[in-house]
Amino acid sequence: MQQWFVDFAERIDDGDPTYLACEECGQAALPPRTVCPECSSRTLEERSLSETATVTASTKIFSSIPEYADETPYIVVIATFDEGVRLTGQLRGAEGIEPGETVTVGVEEREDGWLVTFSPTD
């Protein structure tokens, strides 16, 4: 697991997730990088990420890698934050979710590292 992801997951766990924003054009970036993917500026600053995100897509996984095989079926969600950052994680606390619904982000610490999770706000 890459160190940037461990740092990011720990910040979610602490209740202060962050992303990088370009000071020149405002482009949001995650994972962290040294150059803006939109305008190539090197003036990126760390900002706090919203507490909620909107579900962009979801799918139910029936067959998985060995580390997650005992958890199937499970639902993977792609959620977009107001800042434009998208994250992928597993759904918790619901049997399903539709695009447009609002979720909160969380993490679970596992033997093999951190897992991003989303829970419905309703």
Contents of the next structure:
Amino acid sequence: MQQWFVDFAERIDDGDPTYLACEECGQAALPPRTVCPECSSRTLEERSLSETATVTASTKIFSSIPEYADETPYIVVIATFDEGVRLTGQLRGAEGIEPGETVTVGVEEREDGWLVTFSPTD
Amino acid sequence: MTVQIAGVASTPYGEHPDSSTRELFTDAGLEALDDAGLEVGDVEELYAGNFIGDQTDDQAHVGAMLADYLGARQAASMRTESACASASSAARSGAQTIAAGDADVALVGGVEMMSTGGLAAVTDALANAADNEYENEAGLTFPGIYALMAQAYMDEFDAGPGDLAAVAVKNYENGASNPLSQRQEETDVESVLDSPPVATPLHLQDCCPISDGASAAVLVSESYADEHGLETTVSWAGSGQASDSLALQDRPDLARTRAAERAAEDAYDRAEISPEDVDVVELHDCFTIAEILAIESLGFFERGEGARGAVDGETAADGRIPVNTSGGLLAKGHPVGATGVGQLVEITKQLEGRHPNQVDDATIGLTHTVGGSGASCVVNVLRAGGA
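Form predicted on its own already given; the form predicted together with the partner chain follows:
Below, the chain from earlier opens the complete complex, with every other chain and molecule after it.
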């Protein structure tokens, strides 16, 4: 696992997640970018990211890659933060989730790295 | 310099447990050269797509290996890799080289051996086309990524699992009459929806199979065809290629493939055509939702209307815009590194009037190949009429 992702996950684990904001056009992005994917400026600034997000789409996976083959079925969610970035993670604490529902981001440490998770927000 | 298609060939797609990457490619390459009336010694440039040979065969340096075993050691050789669009990139590179006047004969193609390493190994290797940190580490699979795109599409537009299934029904029917197709049986909507779930809302019959196979095409300059008396009947009309975010999560609209839109616009400009001019299409239906997104990105349907294509028969072989008359990736199969040139083989046969599911009066054909979930896309356009 790449060090930049370990750093990103550990900030979530510490309760202080961050993202990158373009000072030129306002585009929100995730690390480890140097160049804004929208306007190509090199003025990305690290800012604090909310800990809650809104579900955009989800899928229940029945057949998986070897690392997760013994854990099926499980649900993967793409959720959108108010700041504009989206993140992919596994659902925790619920049997299913619908678009528009609010979730809280978290991480779990695994044998070989970090897994992003989302749980329904109380 | 106009580029001509002198010869094409595909091995049957399916399981070839007694063959290998180098043997399959040699089979397709020699057949394409025979089709062109040329010899291996005539090949100046060799570009071949191969995606997961590093993992499945423990073998890199694939371009040189393929040139060696084809008997074309004189050729400049290179493997191209752009995930599932690897062979389309190979073909585009070959056409560009000839168009630039740097060579007269290019053999372009691709090959993949996927069935011999076991399902877990191939699933793991295929996942390398996704964003490792942001997608694979979250347990997201390729069917899972397309399932998220399907969920987003159905959430935004009036479409359901039955509309996805209609794509499989059409393409299985086409594949059943194509002797090169891996799947030779038809299906129906109920069978698709009853097949095991892979990643909701996608079922097993919404997904392309695991395939071994190779495809090749011989591209020549118009002057070379004239000088050597080659009776070519299909020309390279234009090509476009573009990129998008590697991870699905970084796209503003999950149900829209921007790389395909960009590549199509570029290809239409270079071929000096519009979507209405296209008579027959081979496109990247790795999953049923992918065909729906593709026919929208290519400009054949408005956004949100692509789900009607198969349901209303508009994309059938006798419809307004025939799509995947070969059976597509869903039925014909998807040996990843070969697929883009396999599509060109099928379109060439259509434009030559010798396809098993022949479209009447086909004069302009298009291929669309997507890398990963849409981070890369190649659109190639062919036109009937040769040297």
